[in-house]
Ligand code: HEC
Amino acid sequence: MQFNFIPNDLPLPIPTGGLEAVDVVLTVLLVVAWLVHILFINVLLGASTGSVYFNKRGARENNPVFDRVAYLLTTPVTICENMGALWGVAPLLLISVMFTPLFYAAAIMNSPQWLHIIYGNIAAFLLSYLYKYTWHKLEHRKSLHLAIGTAAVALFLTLPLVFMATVQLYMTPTTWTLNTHFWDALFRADTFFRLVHFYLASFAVTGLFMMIYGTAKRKSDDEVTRQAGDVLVNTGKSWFLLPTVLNLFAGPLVLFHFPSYGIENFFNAGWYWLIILGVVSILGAAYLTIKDFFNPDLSKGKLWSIVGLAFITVLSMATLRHGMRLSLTSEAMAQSKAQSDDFVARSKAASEEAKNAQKAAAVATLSPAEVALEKNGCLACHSADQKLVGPAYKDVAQKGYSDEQIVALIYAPKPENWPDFIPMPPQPQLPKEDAAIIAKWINGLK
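In the form predicted in complex with heme C (HEC), give the structure of the chain above, and only that chain.
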């Protein structure tokens, strides 16, 4: 595989101390941190949508239980937005270090939209806090309250667009051109199906979360909260089931839209076993849920069996995701490293050559005035006999100033003396002794 545009790798070692074991640690950290991050984000998206949904139903049907469900869901939103952002940092850190050339290139191609993950997020956070902390104040202005909540949810839902475009782009350097940009990446079939898969999974995971959360709330001392717990458990079941079934179709579409060389590497390395494991255990979880779909008392044992099976799926998905990442990027990373090594070797040679040349060069004999001109930056704009940014010193000499006048003009230039030039900035940094030497030297050029 030859890639047209692969940046060099950084000429600094990846901080593993050269140990294979540390490399493995980094990979495990990447997979685990990524998984935790995604679970928080899943629940964030699902719970914030659920809160607005039940808030609206509660208002329409004048049902305090739905209102309570909606309010209860704001606590996981607060926790998940904060912990989700925080746990996003670790994978970002690891990816940036391990896949520097590919990841940075993709982020830049997706800019300025890439910055949406900061500014869009800040706006969404603030709106979600506003939604939560005006709950009682805006009790009688529901439409305004719902509008705030909806805006927050809508913003949260846009963030995965940017992430997914970048993630998909860095893993597929074969698709890069000189003009690849965010919208190209976003409207590709592979990005599209991954987004579908991700959003569906968010609701499925939130369904599981609602089952757990509802079971806990059923034990509350408060009657309304207990009923809200029932609603959460029941809603959780259907939120888990429906997207899960749909994802059985979306999943293969995601897989087969990757570039074929990546799929080949993926199968050759045996990663597909994880797919089988994941599908089997999610089918088990779905089966258990269906069996107890109409049973209002989901026992603890059954609940944790469902969650446990689903977790096996999530874990295998997270791991095979890494498998696909390696399958797609290892050749590009190898090319990057080779380019980089070549660059460093050439740079080393050139650097040594330059050092030797410097030693060999005879020390030029400059007059004290020339040294002063060089040292004080005058030569950036002047030369002795050539008009540059400023007039040639030869021409200044023609003006017939006294030495003192020249010194004064250096500290306080009079641009009107040279109408064809831009004004010279005053040169306060110039020491008085140097100014005198320079002035004398200029007048010597006549």
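Just so we're on the same page, rigid core means the largest C-alpha set that superposes within 1.5 Å between forms. Quantities reported herein were computed from a predicted structural model and do not represent experimental measurements. Residue numbers count along the first chain shown, from 1. First, how it differs from the form predicted alone.
The Cα position of E61 differs by less than 2 Å between the two forms after fitting on the rigid core. With the core held fixed, T27 shows a CA shift below 2 Å between the two forms. The Cα position of T319 differs by less than 2 Å between the two forms after fitting on the rigid core.
Same protein, different condition: the form predicted in complex with heme C (HEC) was shown, now please give the form predicted alone.
Only one chain is given; partner chains and other molecules are left out.
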């Protein structure tokens, strides 16, 4: 497989410190951080949508229970938007280190839409807080209040579009061209089905959360809140079941819209067993939910059995997602490394060639005496006009030695002539012709 547009940027080296297990640690951190992040985001999208839905329904039917349900759902929204954003930083940083050339190339293709993650988040956060904390002040201006909540939900629902387009791009570098951009990635079939799968999963996870949240609220001392708890549990069952069943069909559409080489690598590596585990677990959770679907009193044991089975599925999906990432990107990352290694080797060769050429040019401008001085290491201790380890050559010239005397002193130095300097050792290795050239040059400095 040849990837035509893999950038030549140098991959960031992962500092292992000699511990190869660091790569495993980073992989585990990536899976866990992404899982925590995505669960908060799932509940954020589902609960914010549910709050607006029940708010509108409560106003239309003049039903205080639905209004209470809507208000109760604003609490997980404000919590999840903060925790989701916080935990979202970790997987982004890990991916940018582990898949540097692919991730940053995809992010560049998605600019300036990538900025929507920042500005869209800010606007959605502010609107959601305004929606929550004006609940009682705007209770007689429901149209305005619903407009604020609807705007927040709309913004929240658009944020995954940018993320998913970027993810699909960096995971499928065979689809890159010189003109690939955000809209190309967004309207692809693989991106579409992943978005469908993601949104359905968000409402399924929110359904589970509603069952847990509603069970807790059933214990309230307030009658309206207790009734709201019943609504949350019953609604949670429907929200969990319907998206879960639909995702059993959407999941295979996601899988088989990836490039064929990635699917082949995925199955050859044995990741498919996680699909089997996830499907079996979620079917078990769905069966328990259907069994007690019309039972208003969902026992705590049954509830946590459903949640436990669903969590096995979510953990399986998070792990096999990384398996698909590796299946799709390993060859591209290997090519990127090979290109980088070749670039480094050519850069070093060019640098050495430039240094040698510069050195040769410098030597070409030297006099024969300076060449002899450089070749024999004399300049390590002496300079023409500055005192170093030994006296300057100009100072030697001022002594009035003949050329023959200087030659003799090179081979048999007299330290007593220069008491302020470290004694010079004899230089028997210096060729006589070089010594004669050096002596004549020194006397020329008078």
